[in-house]
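The chain below stands alone, shown as structure tokens; this is the form predicted alone.
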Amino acid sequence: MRQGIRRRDFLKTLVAAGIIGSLGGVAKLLPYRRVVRPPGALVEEKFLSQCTRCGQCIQTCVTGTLVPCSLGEGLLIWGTPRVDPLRAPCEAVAGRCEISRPCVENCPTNALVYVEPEKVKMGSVKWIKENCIAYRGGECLVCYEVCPIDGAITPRRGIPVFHSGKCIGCGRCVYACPPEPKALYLVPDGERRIETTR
């Protein structure tokens, strides 16, 4: 069921669209950071042309992982949704959103479309070994224990080994990683995006 757009979100959408629209083609030349998009996101250029920054996907996200991109991440992507595994992981695979995805169901422009769980690939994780408890000699394999994908993380002599080709970028390992600063971070490397809407 769709929720109404709050007035503040509607005004933010109008402001973002107005600024980007008034800059025209110049906005596309401005730098922006690559971010991890929700599962089923169209390829970036199409996604940005169809996403109205309405916030429906963010408001209806079951886990709370979706957040709007900040102005600091780039004017062109400001207000569009990204996955933030520090807030929560995405459960599009082996989780609450595997069959029904509120983010997709509530997207009014089809910038997000449903893809089968086996086709979900939002990105992959990067490992900072110096921050890893296991690498420093402690006992910790939390990342391996919470990973929903067989073979994405394998332990070797008590240290996790990450296989980016199998990782889907759900962020469960990042969210669960206990050290501060974290030993893992999520990147869009290897992402699989949708070319056309159905």
Contents of the next structure:
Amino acid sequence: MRQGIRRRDFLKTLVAAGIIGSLGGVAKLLPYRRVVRPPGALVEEKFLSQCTRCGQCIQTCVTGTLVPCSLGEGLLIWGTPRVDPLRAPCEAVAGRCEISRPCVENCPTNALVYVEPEKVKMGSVKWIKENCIAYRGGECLVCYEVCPIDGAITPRRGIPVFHSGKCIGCGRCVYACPPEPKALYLVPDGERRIETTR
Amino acid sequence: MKVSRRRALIIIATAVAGFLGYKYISSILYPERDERAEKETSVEEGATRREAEVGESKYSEVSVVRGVRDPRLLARKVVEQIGGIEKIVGNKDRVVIKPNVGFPSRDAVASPEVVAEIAKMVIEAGVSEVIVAESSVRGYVTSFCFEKTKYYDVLKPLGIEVIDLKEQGNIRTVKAKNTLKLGEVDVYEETYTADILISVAKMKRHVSADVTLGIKNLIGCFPDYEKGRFHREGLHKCIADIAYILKPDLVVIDGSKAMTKHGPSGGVMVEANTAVASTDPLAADYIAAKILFELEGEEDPAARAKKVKYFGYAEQLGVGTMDEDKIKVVTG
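Moving from the form predicted alone to the form predicted in complex with its partner chain:
So here's everything in the complex, that chain up top.
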């Protein structure tokens, strides 16, 4: 009869403890899509730790642009809010939500905070020129027409030119883009996120 | 571990059921928006809003007022110069005013004061029902645009109903004949069935359509998905078609502040203190376009105005005339 713990059991426990302990870390390694967050979202890591996936922002969004991320977009971001410009644009700038934002006001954990309209930058727009009516020679500059930001889209010889530095990612152009499939989509590139909860 | 066939099937069935359940729940919580399905529609066969008036007077009268700073006075004067509103509304009882309130910025919209004055004249002429109706550019909420541009503030005290067509409008499917592009098109019933439709436009340039005046303003009588379709099918021909389908009874173009060089928003504002009005939508637009290009310093404004593509198509459809021999400009 050997005394104490067996070497095999000891090693098993060690490995099990290691696996359990690293689960949190491993979860962070799981891939997830970078999505366009509502205006005034904390930096992604803090946002994900503070967002409880309660869905309050989504339920109270007046424009209907906010949707929950699906499981397919990543386990970690499942249920967190993202801007879907195909449903509606975000009205934080030049819209109903300049002064009071239901998504922010109803966030119970301050994962979303209020930022002034001129500081809102949720992302920027990308152009698929092959789908663009103007690029194909048609009469369309709807994106330029509906853009609330001076100089974010400029027409050059009847074709829109996109300036991602000025674009705030409200999604109006994506929403209004007439062709099917659309010539525009929103990405979080260049987004301005909040470091600390004020 | 060996998995029996039965167990494997159970596992697969559970997984599928779970996935479908998730889809179902999310479809209830976050339904896809289908604008078309949100509204009830009725179909109108082979029609335009009103019959083309054959044998109308040989020329079209266009009233032009310049140098009047007060927008109310401007509106009154320009309408009185073509014989007053009574001549137009007659004994009809439902007048719909379609202002250009595409954006939430005052520079980009027809002044509410001009609209209010026209509405007042209509009421003075004994009309029982006057409605101001609009659907803004896609991506903008009409009621928000009304609020920001002071439409509610100016019009509600007068007891005039201001309608956000995107929210409150009903849809009618119109099957039009002899159009250039649009066979079947959905239109807001409120504007289509109006006894008298008055298009109150802003005098401004437009990056896709060249100019936006009394005719292009009518695009707000159509739901958002149709607006997108017009761009897909060829904007200029579609604009001519909608002018043909809706043919407004009166066009008033507010040029108190004209937007030059660029548009429909963010152009160079010029205090033109001008207004143009006519019962011929194309003649009004042509004269207003001439003024607009003149303000921009164009050498030959008439030739430039003739180059607006949808004017040509509209003329082809018989919406009106831009032949200067057939236009009689009335100035104060």
